[in-house]
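The chain below stands alone and is given as structure tokens, in the form predicted on its own.
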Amino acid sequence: MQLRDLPGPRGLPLIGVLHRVRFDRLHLRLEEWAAHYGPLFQIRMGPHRIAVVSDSASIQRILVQRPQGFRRTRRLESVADEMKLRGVFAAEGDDWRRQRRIVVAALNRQKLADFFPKLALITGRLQRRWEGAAERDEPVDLCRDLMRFTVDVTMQLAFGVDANTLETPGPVIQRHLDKVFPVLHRRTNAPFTYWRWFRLPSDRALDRALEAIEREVGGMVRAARERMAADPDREPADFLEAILAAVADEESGFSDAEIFANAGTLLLAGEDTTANSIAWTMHYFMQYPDLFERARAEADALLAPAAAIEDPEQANALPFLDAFCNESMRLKPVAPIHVVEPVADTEILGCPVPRGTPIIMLLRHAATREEHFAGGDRFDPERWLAPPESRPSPHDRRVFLPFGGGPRLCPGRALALLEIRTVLAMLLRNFDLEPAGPAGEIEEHLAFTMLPAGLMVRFRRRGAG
């Protein structure tokens, strides 16, 4: 069996099923479709034929065998290189692998614990802020203020500037970054490169917002060029200096381009999916009261009298907040969907998938599937803390994937859940919060990562009223 003679939506010349798509909820309609066609299905968007691939063995095998079997798409590569995002994010081969060191080596677990006292005080302006909106009983766009917050630790930690966007307006930067990543959503998935003739109200947005981003980024080099040309025998001290360092290193191949690329996809990649995550999280805890309070209760025990995380060690001993994470992250996971291409001809479930062509994971799907976890679509927590030999059946981790798997595991992933739980336990040691917004379910809103649409709340003083 061909791509072409697999099964799936039925498309219109030229178009496909692009009429049967909205952008922002494209997940929705692939998992939609998965349920009815199967773990292997292919859809025609333009002229452009894609597979959408749900079997997670599959899956596995393609995060495995990246970067040397899977890749990025040539479209996202282009279209980041034209909005000169092209870092590690979406770069591949060598470039890839040499971006990555420095990006690791700026994240590793002796720069969070080193750097865990300025988590500690953005932390605490983030309590002020949400205590201001409690005294003065106002709604909160909760998405908004978490994107400052992480807006504030990305650049503390990766470039030594202390934004303070939750106390004042902030730099330009914190104002443009979330143009950004809904116009390379769109034009990530668009079947034709319409911007290259024709620019949209919010590709001109984009435009301006790039401008800004990079003048801002401008002069966090020349300060930290600066820096490191007064005291050129000290270690780099951030991610920013580390990149300058290998610039200066004529051996490394590190561009000037490339400092922007990558300082750009660490505060876009660090605002929005760790703000969704915690985000998500929070809303149910609003669902969810009775759990709501037993982690409270573990919170208590844990760092009474204190008003949040002081220790770094303390945001690894909180059990079953970890558990109520990672049962938000797998029925909420801010990156649903994953697209890649083989580098070869390849096969999927015994069709044939030629070189280049965009394959689609559902990531999502597989880890809601009752083949995978009991209960799938239910929301337990208890799942992740009970033993082995009493845990209910199902339960394979290795389809849990909120940030990614194989080679290019999320290099972040130790600052996000370290963020993550250093809020929440704040939030249950001193809040307790309501929804602000209309009644019935939040919507999930896909633009690059996906967001909890229009969740406003209110947040009380704990045990007030």
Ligand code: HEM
Second form
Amino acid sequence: MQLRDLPGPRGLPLIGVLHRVRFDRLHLRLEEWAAHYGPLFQIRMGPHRIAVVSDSASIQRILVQRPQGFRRTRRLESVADEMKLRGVFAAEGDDWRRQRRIVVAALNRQKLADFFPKLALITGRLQRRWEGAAERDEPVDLCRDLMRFTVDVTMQLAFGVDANTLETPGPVIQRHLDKVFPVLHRRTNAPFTYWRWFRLPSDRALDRALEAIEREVGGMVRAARERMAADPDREPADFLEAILAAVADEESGFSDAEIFANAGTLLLAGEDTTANSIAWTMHYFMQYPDLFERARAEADALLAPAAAIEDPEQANALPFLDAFCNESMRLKPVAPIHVVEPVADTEILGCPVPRGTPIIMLLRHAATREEHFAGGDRFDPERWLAPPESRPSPHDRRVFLPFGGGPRLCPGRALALLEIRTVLAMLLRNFDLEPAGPAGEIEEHLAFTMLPAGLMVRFRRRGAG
Ligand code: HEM
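Next up, the form predicted in complex with the ligand. The previous block was the form predicted on its own.
Let's see the whole complex now, leading with the same chain.
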């Protein structure tokens, strides 16, 4: 059997199934087709034939066999390269190994423990921002507020800069960062590389945004160089200093371009992902008020009378909140699909897949299948708390991969979990929450990461009625 013989939706000549997908809902369409065509099917988009897989064993094998067996797509690499963002996320082979080592070291547990007081300070600013919104009875665009928080955190931890966009009125760096993911998403999926021939207004807006980000990052690099020149013997204090130290070491083979690419990568990788994950969890808090109260009782018991987490160890002592977050990330992972290609000819479920074929992995679909999670579509945090023997089987944790897996597992996972728990504990201790947007289901919108489109909320100080 060849790839083209696999089942799959019928397409039109030349365009394939392009007329049947909207890129901001691509994952939903693919999941629908997976329910119909099974764990491995094929689609054609323009000139490309693509394998779509939701079989969990195949997904795990692919994730683990990187970078030697599978890689991110060449399209992603070239698009990231054009944007000067070929950092650790987009790099392959030895380039990736070198960059990955520094990124992992910059985000390790000891660094996070040392960083916690600053994270607590930034969380306090978010709390004051929400108190202000509550006093003014003002609806809050949740993802936007949370992105101010996540960018402040990344800038402080990775670059040693107190950006404080949370307390800065008006436009901030986020308005430039906002432009990157939607275009990255569009360009990595576009059947034709049209922007190399003509530029739409959104492509020109992206160019301006990238220039602004480059200026901003350039300023941070200069500041870090000055700090290091002033005290050359001390250990690098953050990611930027570590990467600058590596650049100074001629053996390392690091280039100036890689500094920008990785600084930009960290800013982007830590912004939407964490903000959207927190936003989805808050969405579920509003949907399940009883569970919100249960999470609140747990936070009260651990933290009162403090208004928030004061010691990073406390973030690991909120099992119900953790279960709630797991369930939220299982049903609303910010990366519901991953795209890779095989480095050499391979096979999936017995079907030959030639080298370079795009393979879309449906991670969320696998994590909602009955054979992996009993009642897979149901939001049920309890499933994460039940002792294994009393679980309504199955409960297959190996399929729960919100941070990816294998050698390219998200290096920001521990930071992200710390941010998520710290913000949510602060929310539980201080605020009541209600939807402020139009009634109805919040839609999933895919723009590289998956976000709750138009999620508006109203904060009330706790107990203020
Ligand atoms: C809830 C928040 C987050 C989620 C759900 C998330 C998810 C992911 C996923 C699914 C991947 C791809 C992994 C793979 O290919 O197997 C990834 C990669 C990555 N993430 Fe995260 N991430 C989050 C937060 C962060 C943060 C806070 C940072 C850093 C500040 C970060 C930095 C990165 C980097 C650098 C990569 C590329 C790793 C590589 O290719 O080797 N992420 N993340």
